[in-house]
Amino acid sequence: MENSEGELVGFSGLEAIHWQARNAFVWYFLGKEHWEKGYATEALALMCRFAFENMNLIKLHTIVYEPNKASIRVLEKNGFKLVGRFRKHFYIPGHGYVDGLAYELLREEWQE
């Protein structure tokens, strides 16, 4: 990612692609001088649409940590819906063993 002065501000991308069931894990890391400036909502909304208009996707889905509460509004921003939690599946420095939160995006819900 990089904002309007060209400068390197993050990443993002989508893998685990799964062409036969048409969807992909999408994610995003942003390097916190950056936080909070809307460039992790705007990459996420563009993915989006890349992955549904040019890639032919029916959904994307990704795992948040719970603590990450910027991150949960990137993604409900966008539309995406909290659909399960793996419950102490991460450790985080810090904060311990952490929930996982699932959120998914269908593209019937993005279109809206």
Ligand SMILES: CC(C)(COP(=O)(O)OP(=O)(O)OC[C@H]1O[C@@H](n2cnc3c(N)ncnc32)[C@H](O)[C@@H]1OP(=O)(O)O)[C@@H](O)C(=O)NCCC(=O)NCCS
Given for the second form:
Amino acid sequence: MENSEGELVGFSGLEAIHWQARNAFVWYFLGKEHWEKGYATEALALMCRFAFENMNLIKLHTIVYEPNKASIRVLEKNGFKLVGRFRKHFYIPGHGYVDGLAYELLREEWQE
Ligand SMILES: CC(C)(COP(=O)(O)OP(=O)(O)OC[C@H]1O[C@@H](n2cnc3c(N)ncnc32)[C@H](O)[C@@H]1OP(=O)(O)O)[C@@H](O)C(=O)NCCC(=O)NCCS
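Please give the other form, namely the form predicted in complex with the named molecule, since only the form predicted on its own has been shown so far.
Up next: the whole complex, starting with the chain shown before.
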């Protein structure tokens, strides 16, 4: 992803696209020097619009490390809902085993 100056600030994408079930996994990350400027929130909003309006999907989903409060905030600002917890699902050096939180956004929730 690029900012308005055309500078590369991070990457994001949709993968594991299931065309029959009409859902996909969404992900994003930014270079540390670009954090806290609203870029991830905006990038996720654009991906939601593209997924629901252009790709005709009905749901996006993702999984986030529980300690990643900034990413959780980005998801919740975009209307994603917490739907589950994978216990001790990831190993992060310095944190140890952490839970993974499953988030989803349905198209009808996004439209509201
Ligand atoms: C997580 C990440 C994508 C956030 O990107 P960003 O562009 O800084 O996010 P935004 O600026 O759009 O929004 C961040 C929000 O989190 C909040 N936040 C930041 N740190 C926080 C913390 N420790 N606790 C609670 N909220 C926090 C910010 O205040 C902001 O919310 P606000 O707009 O209500 O103030 C970025 O930090 C990153 O790339 N991290 C490494 C990779 C990663 O974790 N990817 C996601 C994997 S699920």
